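In structure tokens, one chain follows: the form predicted alone.
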Amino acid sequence: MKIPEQLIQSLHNTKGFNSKAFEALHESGETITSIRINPFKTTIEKSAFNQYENIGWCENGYYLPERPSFTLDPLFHAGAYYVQEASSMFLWQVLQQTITDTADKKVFDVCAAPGGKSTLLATYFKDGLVVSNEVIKQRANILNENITKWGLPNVVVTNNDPKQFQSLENYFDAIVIDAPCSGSGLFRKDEEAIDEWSENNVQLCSQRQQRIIADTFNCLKQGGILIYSTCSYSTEEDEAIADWICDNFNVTNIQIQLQAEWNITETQSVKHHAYGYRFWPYLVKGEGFFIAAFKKNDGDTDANKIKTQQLVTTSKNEIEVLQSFIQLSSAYTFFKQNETIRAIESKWLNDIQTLAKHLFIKKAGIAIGSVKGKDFIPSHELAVSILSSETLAVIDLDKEQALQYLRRQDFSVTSEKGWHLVAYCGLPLGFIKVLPNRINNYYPNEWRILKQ
């Protein structure tokens, strides 16, 4: 693996950089595999992961001794864990040190695909609302899939350019911008990124990062927290952006307390001495990463009157048919998106109406299903959500049956006719409908496993 010489030269005066260690690591072929478990998928106890090394800065993060075939693990498809790079899980630590009161907070993940940070945010702000956005349609579909599998009802997935959020002034309590970057921190995982790297691309990324911040910063309330990160080593995309934020906005940079054994490198920007945190892969067990946090000092603490859009409500008949299938807590409100009935906590209904007026929403809350005459057709989102775990009957499959289900292949179960959840190790994978002479498999066709 040949690292671009221009990158090596540009990093020589950067704190913590060791060119020999840097190049030796990339030549070694060493790889790191890490996952973050879903604490809301309660049948998977944390004790099952005690054999693995915990990631010190994230309580739900673990290193695996080797990379398994995640595609062939039904628990992966059930949303029991997310395969996430260890360094990027430091977001959890930043949140713990900057936002201790998480209740009813509204959080904006600006560049969210494929969903690692959004699933982390949904977990941390379990009593809040996470707006998870991705501008590129194809990537937004991947984001939607990963958010669905995670199963929490407190996420809204949007597919918008960041500038389309400008009408939501003083709206969010926190904004996370894991910005598109030149990707040098991921060279070890993605050798193709080396061929795409150039000094010119670094400059283009820096300009794009500034635009994204400028387009979204006013969405933050007074006292709100901006968290900026990249997987780039280049100072133009890291410390220089921290200086740019301090130049252009009324903010206070936040210093994060580190533990010595983490070996994370604390840096300061040239002009404003803003603290940032670098992850050098020869010092930490993870890939290259940079993160910095800022508190907004001006603006309002509450959003001004923002236009809302009335949602399509469900009829009395639809509610009766739905409730004959599943009983949900009275804390949830139902509305319709196209023909699908969705559920969201009632306290967030006005916010969904606000977001619907200004943005393209791919998903809000949990899709419960649709009513066809007197029949209820349940949604796959309901199956893998935490709303289904205690209210619907479950048929537990062995691993081979589970993989057959996930491939949409034929398999057999002994059960009464009708709708059933199928699960692996107690975690729902999706719905089947048992008929007199066959089983209809309702796993999404576009998500099916192709690997044998």
Ligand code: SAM
Given for the second form:
Amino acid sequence: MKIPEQLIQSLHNTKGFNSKAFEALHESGETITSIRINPFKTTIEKSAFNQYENIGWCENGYYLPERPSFTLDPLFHAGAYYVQEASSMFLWQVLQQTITDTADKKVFDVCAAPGGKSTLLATYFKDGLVVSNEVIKQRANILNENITKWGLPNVVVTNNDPKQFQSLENYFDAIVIDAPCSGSGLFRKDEEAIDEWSENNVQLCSQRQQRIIADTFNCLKQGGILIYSTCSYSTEEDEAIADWICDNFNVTNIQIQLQAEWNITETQSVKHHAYGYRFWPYLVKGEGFFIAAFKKNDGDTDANKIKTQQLVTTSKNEIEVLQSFIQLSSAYTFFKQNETIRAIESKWLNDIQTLAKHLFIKKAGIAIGSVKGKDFIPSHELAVSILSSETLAVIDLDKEQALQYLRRQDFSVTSEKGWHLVAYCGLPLGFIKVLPNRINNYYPNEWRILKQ
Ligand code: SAM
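Counterpart to the form predicted alone, namely the form predicted together with the ligand:
Whole complex next, starting from this chain.
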């Protein structure tokens, strides 16, 4: 693995950089596998993760001794855990130290695909609302899939350019910008990133990062927290951006307390001495990463009147048919997107109406299903959400049957006619419909496992 010489040269004066250790690490071929478990999808299997080494800065994060085939693990598809690089889970620690009261907070994940930070945010802000945005359409589909599998009802997935959020002034309590970057921190995991690296690209990324921050900063309330991160080692994309933020906005940079055994390197930017946190992979058990946090000092604590859009409501008859299928807590409100009935906690309805006016919403809350005459057709989103297992009976499959289900192959179960949730280790995977002479498999075709 040949690390670009210009990158090595550019890092010589950066705190914690050791060129020999850096090059040796990239030569070593060592890899690290880590996952973050979903505390809302508890199964007997989950406790098995406790045998693994915990990631010190994130209570739900674990290192695995080797990389299993995640594709062939039904629990992966059930959203029991997310495969996430360990350093980036430090976001959990930053949140714990900057936002202790999480109730009813609105959080904006600006660059969200494939969904690592958003699933972490949805977990941390379980009583809040996470707007998880991705500008690139195809990547927004992957984001949607991962958010759906995670199964929490407090997420809205949008597919917008950051500047389209400008009308949501003073709206969010926190903004996370995990910015597109030159990617040097992931060289060990992705050798192709080495070929794409250039000094010119570092400059272009730095400009793009500034643009994304400038486009979204006004969405933050007074007192709100901006968290900025990259997986680049280049100071132009890290400490220099921290200085740029301090130059252009009225913010206070926040120092994060570190435990010595984490071996994370605290740096300070040249001009404003803003604290940032660097993850050097020869010091930390994780990939290259940078993160810094800021508090906004000016602006308003409340969004002024922002235009809203009425959502399509569900009829009494539709609610009755839905409730004959599933009883949901009265904390939820229903609305319709095309023919699909969705559920969102009632306290977020106004916010969904605001977001719907200004953004392209791919998914808000949980799709419950649609009404066809007297019949209710449940959505896959409902199956893998934490709403389903509370109320619907499940048929537990063994591993082989679960994989057949996830491949959309035929398999047999003995059960009464009608709709059933199928599960693995108690965690729902999706719906089937049992007919007199066959079983219809409702696992989404586009998500089916192709690997044998
Ligand atoms: N936060 C994600 C996670 O933890 O899974 C990773 C985000 S990745 C580092 C950066 C994302 O920014 C990519 O999904 C990329 O498509 C998106 N992106 C690229 N150009 C962008 C732009 N101009 N504005 C906003 N996002 C952009």
